[in-house]
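Just the one chain here, the form predicted on its own, laid out as structure tokens.
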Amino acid sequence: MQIAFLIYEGLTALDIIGPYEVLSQIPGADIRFVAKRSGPIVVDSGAFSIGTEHKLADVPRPDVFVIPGGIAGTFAAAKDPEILDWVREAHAHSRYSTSVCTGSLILGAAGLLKDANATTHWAAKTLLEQTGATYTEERIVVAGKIITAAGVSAGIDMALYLTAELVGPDLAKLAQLSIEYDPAPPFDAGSPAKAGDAIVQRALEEFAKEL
């Protein structure tokens, strides 16, 4: 089973690393990090790079692919014809096509979310709907073979769900245990409904700066 992770300049690191840590535990999985060019690709913080060995053309038809999100880098990727062509071709032959956070904007830009339920980071709801999708306020949204995850950390949940679909719930539970994914955050502020108006407004201001 070939699983491709799309890598592009300015992606959010956890969007890709979280799902990778889960999906890489599938027995026999052939994991490929793919990008327009091989070599190091800088993440959105600029603090480090993710190495890629495979160009898009090297992995045209993966069984599963994962598209991470970001902000400025994601908007650029969503306008890149080479990336969008790869997404369309990969989706035409994939078993599952998935995204994390604003990675769904790339699926949408490729024309794959028209009239479909999907999710993304809560602050990008309007942008997702502009692609023709119906924003659904869920952590994971399944629309046929397309699976979209909400913001950043939801990619881990998506990957666990996907693992169960691919190889069964026991191996998904084993993966969850191996990464000790047992969330007990010190604050109950993980959604706009819980964080409070002041924190939500501050988050939106930070998002606007990135835009």
Contents of the next structure:
There are 2 protein chains.
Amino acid sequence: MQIAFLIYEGLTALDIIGPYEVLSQIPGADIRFVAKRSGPIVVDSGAFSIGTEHKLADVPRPDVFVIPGGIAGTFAAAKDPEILDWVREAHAHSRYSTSVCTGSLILGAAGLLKDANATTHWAAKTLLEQTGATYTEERIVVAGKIITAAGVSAGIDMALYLTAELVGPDLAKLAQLSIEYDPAPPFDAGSPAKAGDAIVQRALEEFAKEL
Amino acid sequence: MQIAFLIYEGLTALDIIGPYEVLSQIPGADIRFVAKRSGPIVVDSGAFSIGTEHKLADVPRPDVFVIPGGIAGTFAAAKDPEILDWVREAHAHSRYSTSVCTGSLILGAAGLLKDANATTHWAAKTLLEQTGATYTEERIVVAGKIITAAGVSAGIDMALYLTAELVGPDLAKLAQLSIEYDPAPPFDAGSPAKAGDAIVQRALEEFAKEL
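Now that you have shown the form predicted on its own, what about the form predicted together with a further copy of the same chain?
Shown next: the complete complex, the earlier chain at its head.
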């Protein structure tokens, strides 16, 4: 089973590393980080790069693919014909086509979310709707073979769900135990409803700065 | 505030990317991925590399540092004098010295956990005790300025705790909301107590294969 993780300049690293750390535990999984070019690709913060040898053209028809989000980098990727062509071709043959966070904007830009239920980072719902998708406020949204996850860390939950779909719940639980995913955040501020108005307002201001 | 993330061959990527995605949101944080050499460093699965320009010698005294785990790679790092010297020097001047998963074995190998409470991946507790630490079954263990987190995903919780210690709870909540960390795993199998004996046994067998 070939599982491709799309890498592009300016991606949010946890969007892709969360699902990777789960899905790479599937026995026999052929994990491919794919990018327009081989070599280092700088993440959104600029602090480091992710390197891969696999170009898009080398992995045209993965069984499963995962598209991460970001902000400026995602907007650029969502306008890149080479990336969009790859996404469409991969989706035409995939078993599951997935995204994390604003990665769904790239699925949308490829024309794959018209009238489909989908999710994204909570602060990007209007942007998602502009692609024709029906924004759905859930952590994971399954629409046929397209699975979209909410912001950043939701990719871990999505990957556990997907692992169970692909190889059954026992291997999903094994992956969960292996990464000791028994979350215990010291605060309960992970969604707009829980974080409170002041924190939400501040987050929206930060988000707006990067648009 | 300079925050260093130790990168070495064979690390588990989520151990470092989870905390990074939280701590990099601290306003003005100077984020440095540091390694023995600049250039790409391959992660434990071999699927991709993490690239950085910062060598250990360039970042000798970060305010905070995070050490990730792995398996074979961690054992090698825990015997590497250059890495251990860096850890000891950094710890001598740090505000917080932290680890995720089996990263605590490196703190231990550097002699920093003698008679200290600490944690690690649940399957590595005996290895941790061999360094002189007192294994403590908690998701985050604070012992003075040393903070150790349990397996892999626990680094996210640790980083939120640490953010609150460094810059207050509001900025920690803002970071949590930004990565939409409102966990909803589809299974409740993230700890040995919850996963059930059969899954735990299988996880231990997988772990033993890599030792």
